Amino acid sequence: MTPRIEVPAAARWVVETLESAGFETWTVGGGVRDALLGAASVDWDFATVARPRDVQRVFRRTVPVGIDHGTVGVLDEWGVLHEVTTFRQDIETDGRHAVVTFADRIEDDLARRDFTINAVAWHPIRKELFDPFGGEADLRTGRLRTVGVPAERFAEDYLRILRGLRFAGRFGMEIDAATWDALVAATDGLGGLSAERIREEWVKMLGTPDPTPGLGLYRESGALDRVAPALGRAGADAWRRAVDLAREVSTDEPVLRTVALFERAMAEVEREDLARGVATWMEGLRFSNADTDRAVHLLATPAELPRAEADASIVRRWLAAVGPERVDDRFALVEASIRAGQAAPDCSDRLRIARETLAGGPPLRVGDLAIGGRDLIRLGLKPGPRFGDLLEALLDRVLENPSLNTRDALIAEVTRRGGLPEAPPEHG
C-alpha cells in the first residue's frame, strides 16, 4: 500500500511548475522522510532532471546557491526559498568530498545518498513513492542501513559515520549489522573531515530531542574518542552522570549540553584546567568566539550553588564571580541537575534564593559601582592600572554591603585607602 504524504502548497508549487515545462521533479530528503515518520517537516527539498540555468529560467525569482554543484535556490511567493537540485551521480570520492556529474535519472540521484531512510523520492503530482532501497521498510522496522555496500558508502565521506549515529539515535534504529562493522572500522577517517563539519554534525546531534541514544552510539562506535576525545576517556559512571544532565538541558541550546557534559563527565578535573581544554577543542571545532567564550566562562567559574543558610553577601559574591551575563546559563544547568536527580537535597531552596537576591538589582560589576574612571580623575588620580585595583577594591567591600553603593561612600573609601592626593579638587 502506498502511503499518503502531503506536502505543503509550496512545494507542490515547485514540482508542478517545472514538471509544466516538462522537467521530471520530485521531492526528496528529510521532508520525504519525516512524512513517512507521521512528522511535520519543513525541509522539503527537491532533485530534478532540469540543469541549474533551465530552473533558473523557468522562475522568476531564484538564488545560485549552489549553482556549481547543481543547486538553485527558488523563492516562492512568501520569500521562502526553496533548494532544487539538479539529478546528480557519484564520479570519484575521496572520503571528504565528491566530484559528481549531472543524471538524467531519479535512481541515479538516489544510488549516491548515504542511508536508505534517505533515499526515498515522492511525486506529489502522482501521488508516487519511490523506494528502490527499501527505506519506507526499514522505517517502519526501525532499522538504519547504507544505500549499498556500507564500506564503500562511508569512504566516499566519512561524515556518514557521525550522520548515521545521529539517525539511529533520532529515530530509535537499530544499526543493521553490516552497516555497524563498516561504520566502527572506518572512525579513523573521521580525523580527515573538516573541523567545521565535524561540528555542525555534533550540534546536530546535540539539538535532538534526546542526544542519549545518539551520544551511545557515538561511545560504543569509538567516535567519541575522535570527536570529542576527552569526553571518550570518562569512566562509565561519569559518562552516564553527564549524558543524563545534558539531556535535562533545553534542545535548543546545544552549548549548553556540551558545557553539561564536559562539566560532569570531567568533574574530577580542576575547572581552570577544563576550561582551558574546552577553549582548546571549541577553537579547533571552528565553533564561534561567542560560543567558546560562553563556554568557557561557565567552566571556568563556580558552578555550585551557596548554601540556602549562607550569608547574603556569599550569595552576592557567587553571582558576580559568575557574571550577571551568564547567571541565566548557571541557573539553567542548576535546573537541569535537579530535574536529573543530580542536585544537593536543598539546591531549590539554593537556586530561589539565588533568584530572588540577583531579582533585588545588587551591584555585581564594577559598571554598577557608583563612581568610576573619570570621578577618580577628577578627584585628581593620574589614570594607569591603579584605577583597575581601586575599582575592584571598591566593588569588594560594595558586594560585603551594597549601601556603600553610593557617591559620598565610596570616595570615603578611596580616602581612606590613601587613593587621594592631599589636597583634591573640589566635586559636585
Contents of the next structure:
Amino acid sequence: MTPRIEVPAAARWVVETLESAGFETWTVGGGVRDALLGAASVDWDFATVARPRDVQRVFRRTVPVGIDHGTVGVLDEWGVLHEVTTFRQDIETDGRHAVVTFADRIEDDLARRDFTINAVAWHPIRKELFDPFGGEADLRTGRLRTVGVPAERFAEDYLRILRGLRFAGRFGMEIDAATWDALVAATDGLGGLSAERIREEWVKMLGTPDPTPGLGLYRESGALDRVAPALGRAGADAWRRAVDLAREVSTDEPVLRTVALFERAMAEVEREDLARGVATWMEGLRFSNADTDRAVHLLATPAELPRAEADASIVRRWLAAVGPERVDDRFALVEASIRAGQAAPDCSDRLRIARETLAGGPPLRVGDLAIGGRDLIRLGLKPGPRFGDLLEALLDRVLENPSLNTRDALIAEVTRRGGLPEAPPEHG
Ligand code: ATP
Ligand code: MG
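Here we have the form predicted on its own; I need the corresponding form predicted together with adenosine-5'-triphosphate (ATP).
Now the full complex is given, and it begins with the chain already shown.
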C-alpha cells in the first residue's frame, strides 16, 4: 500500500516545473519523513537530476544559496524560498567533510543520506514512494538504522552520531543494535568535529519538546562525555533531576535548558566555579556572546528566591543581585523547578512576592538613584573611580529603605559620609 503524502501547492509547483523541463525531481529528507509520521512538514527539500545551472535557467527567480554543493534556492510567487539540490554522491569523506560529485540517479543520492528514515523520496506528481532502504517500515516500527554499514557511515561523518541520537529521541525510536554498537564505538570521533556543528546539534536536540530520551541517549552512548564532559560526570541522581528540570523549561529556550542541566547536575560545585566552567564550555562550542553572557549571568547570580516571610529589603537585594533586566530568566527556571516538583513548598509564594516587589518599581540599580555623578560633581566632589563606590553605597542604603531615594536624603547621606566612602583596604 502506497502511503499518501500531501505536498503543499508551492512544493508541487517546484517539482512540476522541473519535470516539465525534462528533469526528474523528488521531494526528499525530513519533509517526507515527517509527513510519513503524520506530522505537518514545513521543510520540503528537493532532489533533482538537473544541474544547478539548469535549475537557474528553468526558474525565473533563484538565489545561489549553496551552488558549490549543488543547492539553488527557488523563489515562488509568494517569495518563499525552496531549496533544490542536484543528486549527489560522495567520492571521498574524512569524518568531517565530504568531496561530493553530482549523480544521475536518485538511488545514488539516497544512498549517501544518513538514516533509512531520512532516505525516502516521494514523487508528488506520480504519487510514488521510492524507499530503497526500508525507511517507511523503520518509521512504522520505530527503528533507527543507518543506510549501509553503520561503522562506515559514522566514520564518514561523525555528526551522524548526534543526529541519530536526536532523531531517536525525538521520535521515540529504538536504535537498531548494529547501528547502536557502531555509534557507541565511534563517539571518539566527535572530537574532530567543528564546534559549530556540535553546538547546532546540541541546540536542536534540546529543542525537541521532550528532550528526556535524547539526553538519555547522549549519556548512555558516551556522546555526552565528548560534548559536555562535566555533565557526563554527574551522578545518576543529579543527572535525573537535571533532565527533569530541563524538560520543564520552554522548548524554544535551549540556552535556559542548558543552564538548567548544569545548575542541577552540578549542584555541589561552587557557583562561581560553575559559571566559569560553563563560560569556557560555551565559548569552546562557539555559542554567541549574548547566549554565553545570559547563561553565565544566571549561574553567577543567586538561584534561590528569598523565603516568603523574608523582609522586603531582602527581596529587593535579591532582585538587585539578579538584575531586573535578567530576572525573567530566573523566574522561568524557578517555574520549571516548581513544575518538576523540585522546588521548596512555599516557592509559588516566594515567586509571587518577588514579582509583586518588582512590579512595585523599587530602585534596584545605581541608575535608579535620585542623584547621579553630575550631582556629586555639583556637590564639589572630584570625579574618579570612587564615584562608583559612593553610588553603590547609596544604592545599598536605598535597597534597605527605598524612601531614602530622594535628592535631599541622598545629598544628606553623601555629606554625612564626608563625601567619599571609606577607602578600601590597601593591598601591598
Ligand atoms: P530536521 O530538519 O528536522 O532536523 P532533516 O532530516 O530535514 O531533519 P536536515 O539537516 O535538514 O535534516 O537535512 C536534510 C536531509 O539531508 C536529511 O533528511 C538527510 O537525508 C540528509 N542529511 C543531512 N545531514 C546529513 C549528514 N550529516 N549525513 C548524511 N545525510 C545527511
Ligand atoms: Mg530539514
